[in-house]
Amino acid sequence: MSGVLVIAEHRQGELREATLEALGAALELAPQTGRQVVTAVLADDPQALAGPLMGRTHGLRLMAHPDLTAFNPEMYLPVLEDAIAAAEPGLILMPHSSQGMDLAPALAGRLGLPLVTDCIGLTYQDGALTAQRQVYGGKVSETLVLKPASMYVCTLQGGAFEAPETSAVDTAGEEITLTELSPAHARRFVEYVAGALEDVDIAAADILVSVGRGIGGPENVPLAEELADALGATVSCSRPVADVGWLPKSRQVGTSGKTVRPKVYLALGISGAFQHQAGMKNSGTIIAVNKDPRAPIFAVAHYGLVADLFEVLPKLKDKLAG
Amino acid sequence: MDILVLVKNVPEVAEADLEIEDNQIDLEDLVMGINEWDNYAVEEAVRLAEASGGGVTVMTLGDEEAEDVLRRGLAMGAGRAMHLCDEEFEGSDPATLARAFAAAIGDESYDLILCGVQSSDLGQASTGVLLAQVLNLPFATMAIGIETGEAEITVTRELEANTSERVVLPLPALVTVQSGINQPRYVSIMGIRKVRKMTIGLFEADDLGLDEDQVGEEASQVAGRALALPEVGEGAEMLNGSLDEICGRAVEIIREKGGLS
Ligand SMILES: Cc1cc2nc3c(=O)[nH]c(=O)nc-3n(C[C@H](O)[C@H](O)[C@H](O)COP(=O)(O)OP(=O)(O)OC[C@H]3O[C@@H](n4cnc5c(N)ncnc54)[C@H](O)[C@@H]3O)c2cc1C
């Protein structure tokens, strides 16, 4: 295998944080694989988007054309193509995120190379390449060896690989000025929407009750609401319960909603899947509930109840109240 | 329109107690539905059809079980349903797969295709973009609102932090549908009775031309998988005690760590 391919994320004029992440892998794994690291930027003006990249990878291959300026798989494919052949990497990596699961699968399709998505560890021995993932809905871990193979796709999961120093390596860039994309399709990119008002900014909360599915039905918010006013506390969620309108939109925390830092963070009856611990996480306090003793959320909680959420909602206000 | 929808039978494990046998989990006590994003995309391929003059057709690869999420599906309001069934296809991976669904989808022609984002057990969020792949269609992931035009659907993709993009897609096409972009209707026992008598077109690999070298374990990228439940216990410190106890020290933990007291 040779060298590391990173595709670098950005969106709105600026660097996605999950690139750096994805450096972070690539320059850990660029030891075993023998070879460097080069990450690509396809954008409308990449030099723009290289200061962050600067000391993070030994190459970066700078591509301009107007029809990068937004993210379209049709555009990016063909473009990366060329600079596969040209780079011959042995692995290809970006992030597991919007831009990666449409980019990634349609890349390894088209190319006919070997896929692992979502991985939050990756090594490199003997000509193989062996993923850790975590699967049914993060209560169990899987351990993928693949095939030998000369180059594989890899997505990698938000959070799972560090951001690498800004001065690891010294980088050479190369800018590469494309007249003409060729796309297969006629995909079209139309414009960005913003997320709907809010009613209340569920970041700017010290405190937050958060509800997942377990909390059964809109009939049982209230509850949540009773907890969250004795403390002076917002109500936040997690997506299932946005998706089905028991809460707004607005509350939802996590990758596709918001990413909250409160002082105290209590959740309820949500099992922590990655999308929703990416919003969380870095909360000051962590204080879980949940039946289930191995629900993936205890692994990121700092203080956890096994029990049941409507048990323990009615006894904390009157705790409080008491 | 002409719709078709990829649809998976998966395990409910939120609440369950899983254990790992063979390097599978064990699915013998495991409630078994349709995946959560997959019923987002059966609702709106109704819709869709609905609103257009069209019918939709449900698949999916499974074992015999798996019928449930397609008589699901004709209860939805689906008028076709396919089963690719056979041992053969145990251990494929998502392109395997995706060769599997275009080799069954032959010279049939949709007008679009759906998917889910993803499957809930295994979250690889691949195999559809694949099968757009093998049948070179234009394709776009992560739908929470599809309009129709003429021969073109305009799709808004949710991206990361509460924004989301427009994107317009030439017909025929393939979309993963994002959970929330519809609410999904209810689906009775009366309802799956109805459609009970209706056939469902069963396809073994070599009905859709596939040799043994071309399915399964042999034509997947994958040599080898372990399964592993992670330790109990790591992470959160783990309040013990009666639900009295516990109750009170979280209460203490939250004024003291929320600037309460
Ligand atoms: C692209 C993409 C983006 C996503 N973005 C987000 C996001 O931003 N935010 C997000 O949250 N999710 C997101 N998801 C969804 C995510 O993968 C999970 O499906 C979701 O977080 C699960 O929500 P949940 O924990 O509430 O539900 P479940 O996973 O169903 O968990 C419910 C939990 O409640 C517990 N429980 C049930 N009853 C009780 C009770 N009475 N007392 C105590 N505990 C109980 C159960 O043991 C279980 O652990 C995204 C998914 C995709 C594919």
Second form
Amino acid sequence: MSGVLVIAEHRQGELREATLEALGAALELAPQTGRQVVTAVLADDPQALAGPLMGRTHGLRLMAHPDLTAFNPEMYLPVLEDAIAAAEPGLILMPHSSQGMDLAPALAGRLGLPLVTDCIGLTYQDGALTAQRQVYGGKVSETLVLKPASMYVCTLQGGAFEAPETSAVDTAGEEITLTELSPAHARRFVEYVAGALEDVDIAAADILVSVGRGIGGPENVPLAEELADALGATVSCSRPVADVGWLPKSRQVGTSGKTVRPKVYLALGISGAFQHQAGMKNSGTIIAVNKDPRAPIFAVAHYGLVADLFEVLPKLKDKLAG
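Here we have the form predicted in complex with its partner chain; I need the corresponding form predicted on its own.
Left out here are the partners and the other molecules; the chain alone remains.
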């Protein structure tokens, strides 16, 4: 086994948080691989993206070329093949994003490497990689033991790993200016088209006040919003609330919504089906309020209160006001 190579992901000149999460996974695995973590940054100006990576990776391989401004696998693949040949990693990691789902299979196919996608856990056992994944919409967790190989390619589920501290390791950088790329030119980047602007990004919130069907109806959602305002929090919800339109889809937590990892997750009237748990179970502190003592949410909550949320909310607001 050798080290870990993380392929950084960026969009419109900004490094994506999923890259830092991949570094968290890589640093956990580094002692098992016997070598260090190297991060490859392909961009027109990779140095501008290096800041958040300092102290989170042992090595930086910054590869610069104007044609690397935006992701295009036709450009990335030949560059990465050279980087992999130079680093000789035992493991290649990248986020399970649209970019990762495009790049990882192509890279594994070109190099003849084993591939496992959407991982929530990785470890080595007797020299072979073991991966944990969620299947059937998060209803089942599976553990895969891969055949021994000199190198593996993996994509990582967003929110499954924690970004390391900025002082985790000492970082040494190497910048390479590429003079010539040799893609097949079967694909080319035209423009970046942004999706509809969401009212708020719940994945970026430190505190979430999340409501489920127990909130009763849209007329009661302002109660949760008032509590969120008092806490400096953001309101989110479970799928049934988004499905009936009490809150927009952008506020939904779960496998068909967003994966979140706030410092505090307050679940109000949420039963906590496995689909919802998959999107929030890695939160720092989970507090659940539900009148059903058998609600599945209590299985992942750090603190639970079996009570009517309409009795709890006024008392919480009074306590915060006082």
